[in-house]
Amino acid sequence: MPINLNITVGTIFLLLAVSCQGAAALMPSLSEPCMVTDFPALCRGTINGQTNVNAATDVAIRELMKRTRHARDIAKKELQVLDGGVATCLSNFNSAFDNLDKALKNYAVRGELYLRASELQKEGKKIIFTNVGNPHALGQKPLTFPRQVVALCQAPFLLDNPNVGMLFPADAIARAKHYLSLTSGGLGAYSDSRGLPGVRKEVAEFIERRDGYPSDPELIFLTDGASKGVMQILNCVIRGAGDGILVPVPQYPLYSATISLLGGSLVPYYLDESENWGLDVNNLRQSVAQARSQGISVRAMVIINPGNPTGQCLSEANLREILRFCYNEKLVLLGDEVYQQNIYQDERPFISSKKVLMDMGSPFSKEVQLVSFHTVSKGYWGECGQRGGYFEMTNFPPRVVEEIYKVASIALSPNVSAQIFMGLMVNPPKPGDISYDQFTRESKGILESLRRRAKIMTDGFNSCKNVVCNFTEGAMYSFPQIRLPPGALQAAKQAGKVPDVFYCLKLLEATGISTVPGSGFGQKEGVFHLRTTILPAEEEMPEIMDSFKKFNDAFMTQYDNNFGYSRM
């Protein structure tokens, strides 16, 4: 019969089967594979124009058909299950895509405010970026010592030059040569993934000074911050949109973000401001209550102490009622102590979540679950960008700390540099070593000077109209309430604006000022906050809340009806 093809036989052999070797690579499960082995002994040769075929020619085309026909309802078949299959992944991505979405809204720190400051900035406006704890942006000035010790790890050849000791001190070379002992190469290789054995020791050495209890170097993983800490630990513990999470209101985005992004439930408990952000175990109760009510399982609790962004200490007692309810509700409690350091009055110092717990005896010490979290980003070391942190378990199953070392291990290894940071900070100079003299009269210089920054932001929000601010008693942030008249609530409307978000934008607009609203950390219906640091340069201070009073001033006058007010 006459064929009006231009290729080979041989060619139609071979793309039937790359057709059908595909097919069985995309599709494992085929119940009858494709046989194409046997194809090119049934036909050679070429055949043209209008050739006619001969006879055994045209029972190898008659073959080639048939069998193109089965591999191709076999395909039909496998691509109907393969649709399925897309479908599903396509459904599973939209979902991640939408958790995404959520966590992304959810972290204001880095919002709407954030993006027009530096929009703004970069048209020549000066910015005061008070909307993240980040001291050294600020002005703040980096430790000595540390710097010191981590150089010398980075550059080890240093070490070497007969002139070293007339650069750095002896025991910033000692700690430097100590550090790099502990490593497997230096700062450019990987360490273990839960950190250098060396470092956690040191960790541990901490805890146990600082609480008075032992502590275990395998149940301390170092992190690169104490976020990602926070995220892994978050990670291993949701499951799903079924598992909730108490978490405390206003909280840090990091929460609400890192939920949303694991697709889990938060559930959250007020704290109340009337009683200086102080937390009500009746609430907890509530909230664990109302959460199970809707099929939500609660699994664990997080803690913010001190308080970002409200600033406030937890007293003993509350940590104790915290700890006496995790126990009676089997809920993970995650500590989040990372402003530990950053203590502004004397009646309330920081205690550990892990004192106060083993403090309260047999049987909460013995099986309330706790990880608690800590970071050099904070404190008077303030080294944000080094991305130092650890998390300590407590009353974790051997089986479990197994299964979060496998997930640390997909990191492979936490930032050495910042490993060593962390060492630092746990183990810094002693009485006695040659650098303790500067780096005690650097931190305790740093701290003072904080502290008096927290009275005069304080003190400047409670001068301004419709303003209400609680001292800040830890952590580097003021929280203040922002009393908006019903006018600025209905240009907010009117903009299509949160109404905080409105006032802040405005704020940002007038003085260069860039803080967050207090929308993004959760705020009772009808009552408005911003957050701000305390970490502009002390001497800027007052120029800063001057200027922020005279633009809250005139706001307030501006939209003021005399209708009254939003209230706390």
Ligand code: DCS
The other form holds:
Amino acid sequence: MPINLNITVGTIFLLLAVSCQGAAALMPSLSEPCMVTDFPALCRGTINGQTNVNAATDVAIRELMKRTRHARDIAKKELQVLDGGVATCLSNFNSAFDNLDKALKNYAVRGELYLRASELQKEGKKIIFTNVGNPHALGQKPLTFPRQVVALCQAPFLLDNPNVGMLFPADAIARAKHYLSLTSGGLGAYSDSRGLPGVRKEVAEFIERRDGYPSDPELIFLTDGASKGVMQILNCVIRGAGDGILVPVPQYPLYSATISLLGGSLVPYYLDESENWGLDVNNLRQSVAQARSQGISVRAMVIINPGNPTGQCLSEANLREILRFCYNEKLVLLGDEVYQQNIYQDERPFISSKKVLMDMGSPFSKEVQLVSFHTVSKGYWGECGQRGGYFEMTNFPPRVVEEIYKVASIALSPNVSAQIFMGLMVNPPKPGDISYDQFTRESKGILESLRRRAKIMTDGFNSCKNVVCNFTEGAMYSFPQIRLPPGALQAAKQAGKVPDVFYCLKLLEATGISTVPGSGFGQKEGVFHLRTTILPAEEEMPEIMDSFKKFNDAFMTQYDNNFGYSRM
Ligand code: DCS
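Mind pulling up the form predicted together with the ligand next to the form predicted alone we just looked at?
Expanding to the full complex; the earlier chain stays at the top.
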């Protein structure tokens, strides 16, 4: 079905008008009027709609691309006859389309490897999907208490059933009533565009307990997963190709894809593999200086802590350096902290950017603008399909918060059931509650198993020929470096593949293990990696690692000619 052109063009102008205000306002010093080049709003809206649904498949994405192409062709024919102003719009629509095309090509976690794995699965091959951090898809059981509460909220008539107490514990019943009382009309009604005030208050209380500093519910926005929050904020920061965002390399492609989609410039800074993926502030300085020398105005910096795909936990000292750097360079810091519960070592526990910033005191604590993101998709919750997240803003003037609120209002309301998951995540059962023991047993069980799996994987990779792997300190991934022999580089070239894609495809065909090539996250020139999640069932892990080792060692022997390896 073709897209209705009248509606989409109208939508473009509406989104354009509102999002431009947000963009101009975020950094008051850079408040020149937004230009028509912000036209990607149409594509943004459409792609947001798709990614909002967790089950958004590549088929759907391709269909979207087809429809967009179709709409462009119709637009071209119809608008050719109109005046020059409209022609400019059309050319901007074209550039928006190109941004969309580029952004989707960038999306490695659902890229070539994933598509081939899906084909093989249809042909009946057993596939171990380790390409996406999607715990429930790999067998993780949902935590009982939150599902009980949300089940009751979804079916409130059960609360009137005299037998409800036989099926649900009293604390789940009480909690369901509590959340329903926070809504105006239950789960089927829109909430405020920032989320339910009562849940935002629970999030603020969680942040206060975690960091020991006050948190204001008015500065917390609930979102459909952290992805939506990141997209909203980047939308407000990026006005055009002249605006740069510092992004770690390797990075999770949400950032590269969204920056492409919004027509901004990604300014890379490299994490140091030999220093356990540490972040060197001197590299940051160089990256900013180089970008500025090319006329790019660097406006924000992204950190992912714990790291995806790299699995490192940033130390307090490192976070302090980063915050000082942002202060000096006047950068907004986007702190992606979605893996804060996923920690597998004791030397470097998670510490939030907000806490470090507040500990630093004035002027930093009063001036550095920070947006911190969290989600219900990760940790021991793993509720990816529910699409719940939040962001908290620190040191943003009320005027800017207002503008971001306006932009959020375009989407009316985040998912209400996901908001309740978020409420439950930040306010789980307490000691003495009926469900406390079961909740603790379940959540500890998941985390302890993840810790063991992280070790099995790292040890497994390090036992393989020409493979080295830093320990997964946190998050959900292993990111081994694969040192490819020249014979393999040659064979990849002949096959027309990037070398790590070539390796990962061979691995998939031989073992059914579906990974993501390192090139999908960015890596230094001539260095190759792959990413796996550490999520396959613990009892299957030894067999998976055996099968990986057999494949890898045979591959290395096949292509080995003892000189000119890819760099370590
Ligand atoms: N930030 C990081 C660093 C992530 O890894 C992810 C998801 C998100 C944000 C977005 O999460 P939600 O939108 O679900 O809250 N990680 C993807 C990945 O690498 N594998 O699975 C999903």
